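There is one chain below, alone, in structure tokens, taken in the form predicted on its own.
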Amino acid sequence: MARAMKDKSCLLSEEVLTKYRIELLVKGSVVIAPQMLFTQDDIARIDQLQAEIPEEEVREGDAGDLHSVFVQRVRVDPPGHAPSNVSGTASGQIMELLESRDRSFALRKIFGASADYVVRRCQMHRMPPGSFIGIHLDAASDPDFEYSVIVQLARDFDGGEFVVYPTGYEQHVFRPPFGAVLVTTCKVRHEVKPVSSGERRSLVYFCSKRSGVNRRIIEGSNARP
């Protein structure tokens, strides 16, 4: 599998990574092709590996914005803990995979970083028909999280986009096929609309510059832990 990478990142040449990197910085989304950071074989193995992991049903996001999407915690980011895997062998072999020397070696020169990036949450998301994700802000649930990269793992579903607001009155719509990532930043409003029909199925990890605890502070006692 590491060979695999290894091979399909040679695709991922100096060229290429600054093109993405213009993209990313200019319209702070960009959508990398199938096959560049993730090969099937990846895809394959992650899918084998998430099968072990408990799912549950969100209904609210962390700040109070309104979902309904079914979550399998890979890496969890609690304020006030440092970031941590779930229970199981399972999100500790996901983990290994997203954090291969040459994924994070691309990412970082996507990024436009001078060091390797942390990843303090990562999750599954399925979303069946009537699914969504409202409007959000990813950087409330931790306030150094910089940018997200979602790993298109479905094929056949209609609906759910992935709309991003920049500003007031701009959005940018994306749809992207089997295999491909979107990476985008985390200081902007998005939300995923409706299936309609299929499954919708992803991976979502977010990272920053920063590790340690998540300093975000919870304000009331019907936040969330």
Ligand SMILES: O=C(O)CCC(=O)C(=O)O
Contents of the next structure:
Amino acid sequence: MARAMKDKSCLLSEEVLTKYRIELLVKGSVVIAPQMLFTQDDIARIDQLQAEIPEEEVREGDAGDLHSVFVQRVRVDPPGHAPSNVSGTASGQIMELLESRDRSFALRKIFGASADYVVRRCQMHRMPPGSFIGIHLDAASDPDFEYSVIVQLARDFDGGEFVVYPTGYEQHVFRPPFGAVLVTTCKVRHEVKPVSSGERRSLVYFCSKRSGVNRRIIEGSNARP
Ligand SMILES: O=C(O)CCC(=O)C(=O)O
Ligand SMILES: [Fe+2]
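In place of the form predicted on its own, the structure of the form predicted in complex with this ligand is requested.
Whole complex next, starting from this chain.
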């Protein structure tokens, strides 16, 4: 925490980055503490920009999985096409904030990568009571997704736990606080449990070493919200 945001070229110390890197490697998921990757000001800015982005209700994921969530799309990644920002200036400004040099550097270290990652898809979720995101695999949307980065944008809600199923019998339950960032591999199944009160909000983006077209092959219907 000590060095967070002080030196703009390096958000987190090498030591902290290594600690997160090891946890991600061993467990497949890690929670980055609030204020480390995104300051309160960054989150306020995201909140301000998102107001300009239209929202749609999604009830079925790409893999036919059931959901009930309101989605604002920032960058889309349709099969057979390269990723692109949705129209309007707000999406580009949100992406600029996410892709800032210091944040990309920190995430690259946490992913354990030598080369840069690209953000292939980005969206925001609003989940009032009763909303949920059914069990799915992010890589079903794009086989090149490697890590998802989920920024917690809300404080006051109950339920809405993020549950990861690394194997058939294990489960890890996450309830990251406001401002924290959950990083998970896109190769494990997970879900968001129903929200019971308040409103859960998150910004989600999917990172990959690969740019270029989404190589997903559609057979019938397949994937996530
Ligand atoms: O809103 C979230 O916490 C992330 C939901 C999720 O699993 C996804 O968008 O793939
Ligand atoms: Fe997901």
